[in-house]
Structure formats: structure tokens, C-alpha cells
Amino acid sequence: MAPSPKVWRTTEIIQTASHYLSEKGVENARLNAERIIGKVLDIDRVALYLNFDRPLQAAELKEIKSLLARRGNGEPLQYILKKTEFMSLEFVVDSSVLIPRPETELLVETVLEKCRGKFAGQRISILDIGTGSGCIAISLAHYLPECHVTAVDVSASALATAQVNAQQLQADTRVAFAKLDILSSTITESFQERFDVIVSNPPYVSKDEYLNLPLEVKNFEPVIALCDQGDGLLYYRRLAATVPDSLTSNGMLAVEIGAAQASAVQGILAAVFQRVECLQDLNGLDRVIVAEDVHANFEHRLQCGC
């Protein structure tokens, strides 16, 4: 008689999967293994250990092995799980969108704080440029009930993912999506209204920096959302050129920047705005720039139609 196939139990597969991912160089290998196994078994980490002696079905074991192989090959855990957390909300993510980073929460928190001060009790109109998964736009709509957000992206597939997130997070009535290439179109060409806030986490990785990114980022996340194929400042120059025409008189621009870009971006925006402020993230790195008060010469140009 042929020997019976080995019966794998939860505790064994956790140990084996952790060892496998560790050998593949995956950081936090055990946590990654737990999350993958939990996804297949549809239970959280606590339940995983409460069911440590649970035997695995052949189909479950096959799926676990498949997902572990993807993670061992460098694919980000968030894409494998098809979700990630941002601003305490759960977002669907796939390879069409950049994975939301914790650092970007500072951008959202800054806009929330500024809006509650500048526009208290008012309806607030916000434009999110390069929305990706919609994490910025939807988070603002979730935590700022008095706002309406227009979210744009050049990628149709990214917009489709963002719309799924808006529906699942019940923000679809206050977030509108549109396809827009900010490099080839101005904001005013696409929208008649002016916005109180324009926010963006643009592609700010330079062409040279992109070559040195971790393989997990470079091989799996969309290059269009990361790299401007130039010096990393292309989108800030474009925003400086097109944003003044589209802001209300009391409006502001808020952008995320790379850790070494503060001086350059501040210089670009200071040519347009009278007040340019840089904020640091929890690691002490320059991360967000807020620009307010468009220079008088720009306001005059708008008023006279120049």
C-alpha cells in the first residue's frame, strides 16, 4: 500500500512557511507567513493560533504554497492579500496602483488640519491629482464630511481600483473620478470650478534613483506612479504652472515630496506662492509641502484673463 499523504497542520505550515520566506530574504518572514496562511484559511492571526492543530485540506495547502512562492519571488504582500491599511481604512490594492505608504498619511493629516482651520463650516472642494488607489481622496472624504473630492489619474485601471475603494468605503457619493493627464492638459481645461485644495502625491522618483529602488518596488509597482523619467521634479513644475488658475482666492496646494527634494520644490512653488511650508514625517524627513497665497502677479493675470 502506498503511504498516506502527510497531513499538514496550521502550526507546522506556519513554521515551514516562515523558514521558506526567511531563506528568500523576506523581512518579517513569520508575519508574512501568518498573513498569507490567514488569507487562505479566512481567519485572523489570533484565530490562526487558536486553531494551531487544524488539519489543512489539499486545496488550502496548494493555494498557500502558490501565494508563498509569489511572496518568495518578491511580490509585495499587499498585492498578494489584495488589501492594505491607510488612515485606519482598508483599501483594495493591485498592480495597477502604488501601494499606499504610512508616510503619505502625513499629507492627508496636514490637509485635514488645514481645512478644519481655513474652511470651518464651509463646503470644501478638493482636487486629488494622481489618485492611484484613491487612498488620499477617499480618506479626506471619510474624515472631512463637508468636503467634495474630485480625483483624477492618467491610468484607467487605477481609476477602476479607486472606484471600487470608494464604493466599499461608502465614499462614492462625495468622490468623483475622472481620467486626466496633468502633463498634457491643464486643470481649467477639464474643470470649470476652482478648488479650495489641490493635493497630490506625484511621481517624484528620478530616472537615476529608480534604477536603485528595491526589486520589490521596481519589479512590481507601476513605474508611472513612481518615476517621472527625469529629475524627479517634473510634476512639481507642472503643478506650479497650472494650479494657480484653478485655486480659490483662499486656496492651497499640498504635495508629498522625496526626502531630499524640499529645497528644490520649495523654490519651484515660491515663484507662485507667497507662503511655502515644509513638514517632516515621523522619521524626521522632509515629506510634505503646503503652498498658500498665490502671488499678486498671478492673481492679476487671472482677473484680467491674461
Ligand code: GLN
The other form holds:
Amino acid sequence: MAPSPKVWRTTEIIQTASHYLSEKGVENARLNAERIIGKVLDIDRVALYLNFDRPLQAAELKEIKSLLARRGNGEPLQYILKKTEFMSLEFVVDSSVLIPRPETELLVETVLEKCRGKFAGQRISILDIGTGSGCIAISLAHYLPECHVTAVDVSASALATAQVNAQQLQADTRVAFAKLDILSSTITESFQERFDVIVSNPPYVSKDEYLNLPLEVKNFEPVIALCDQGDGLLYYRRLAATVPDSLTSNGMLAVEIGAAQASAVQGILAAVFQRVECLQDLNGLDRVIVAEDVHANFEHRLQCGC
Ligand code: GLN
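Switching conditions: you have the form predicted on its own, so give me the form predicted together with this ligand.
First the chain shown before, then all remaining chains and molecules of the complex.
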């Protein structure tokens, strides 16, 4: 009689999977293993341990192995789980969008705080440029019930993912999506309205810095969401040229920046705005720039087209 195949139980597969991932150099190997096994068994971490003796079926084992191999190969856990958390909300992510970073919460929190002060009691219109997963646009809509958000991106597949997120988070009536390449057209060409807030987390990694990013980022996250193929400042220059034309008179621009870009971006925006402020993230790194009050002569230049 052929020996019956080995029966794997939950505790045992957690041990083996953690060992495998740590051998592959994955940080927090045990946590990663638990999340992957939990996804396949459709239970959370607590339930995983309550079911420590549960025998695994062949199909479950096969799927766990295949997801573990992907993680062992460096694919980010968020893409494998197809979800991540941002601003305490759950977002779907896939390879068409950048995985939302915790630092970007500072950009959202800054806009929320500014809006609550500056535009209290008003209906606020917001434009999010390069929305990706929609995490900024949808979080703003979620936490600011009096706002309406327009979210644009150059990538049709990113917009499709963002739309799924808006539906799942019940923000789809207040977030409208549109395809727009900010480098090849101006905002006014697509939208006649002016916005109170224009927000963006553009691709700000330079061509040189991109080469040194970790393989987990380079091999799996969309390069167009990260790198401008130049000095990292291309999108700020473009925003400076096109945003003032589409802001309301006391409107503001808020952007995320790379930690070493504060003075360069402040310089670019100070040519157009009278007030430019930089904020630091939880690691003490320059991360967000807010620009307000367009210079009168710039508005004049726009009006006369010179
Ligand atoms: N913060 C991202 C990183 O970790 C870059 C995001 C961006 O280019 N907008 O590389």
C-alpha cells in the first residue's frame, strides 16, 4: 500500500513557511507567513492560532506554497494579499499602482487640517493628480464629507483599480475619475472649473536614484508612478506652470516630495506662490510642501497669455 501523503497542520505550516521566508531574506518572516496562510484559509491571525491543529487540504497547501514562493521571490506582501491599509481604510492594490506609503498620510492629514480651517463650512473641490490606487482622493472624500474630489491619472489600469477602491469605500459618488496626462496637457484643457485644493504625490524619484531602489520596489512597482526619468523635479515644474490657472483665488497646492528635494521644490513653487511651507514626516524628513497665494504678477501673466 502506498504511504498516505503527509497531513500538514496549521502550526507546522507556520513554522516551515517562516523558516522558508527568513532563509529567503524576507524581513518579519513569521508575520509574512501568517498573513499569507491566513489569506488562503480566509481567517485572521488570531483565528490562525485558535485553529492550530487544523489539517490543511491539498488545494490549500498548494496555494500557500505558490504565494510563499512569490513572497520569497521578493514580491511585496501587499500585492500578494491584494490589499493594504492607508489612513485606517483598506485599499485594493495590484501591480498597476504604487503601494501607498505611510509617509503619504502626512500629505492627506495636512490637506484635511488646512481644509477644516481655511474652507470650514464650504463645499470644497479638490483635484488629485496622479491618483494611482486612489488612496489620497478617497481618504480625503472619506474624512471630509463636504468635499468633492476629481482624481486623474495617466494610467487606465490604475484608474480601474482606484474606481474599485472608491466603490468599496463608498466614496464613488464624491470622487470622479478621469484619464489625464499632466505632462502633455494643461488642467484647464480638461476641466473648466477651478479647484480649492490641488494635491499630488507625483513620481519624484530621479533616474539615478531609481537604480538604487530596493529590488522589491524596482521589480514589482510601476516605474511610471515612481520615476520621472530625469532629475526627479519634472512634475513640480509642470505643476508650477499649470496649477495656478486652475486654483480658486484662495486655493492651495499640496505635494509630497522626496526627503532631499525641499529646497529645490520650494524654489520652483516660490516663483509662482507667495507662501510656501515645508512639513516633516514622523521620521523628521521633509515630506510635504504646501503652496498658497499665487503671485499677482503671475496671475496677470496668465491672463494676458505672455
Ligand atoms: N516614497 C516613494 C518611495 O518609497 C516614492 C513615491 C513617489 O515617487 N511619489 O520610493
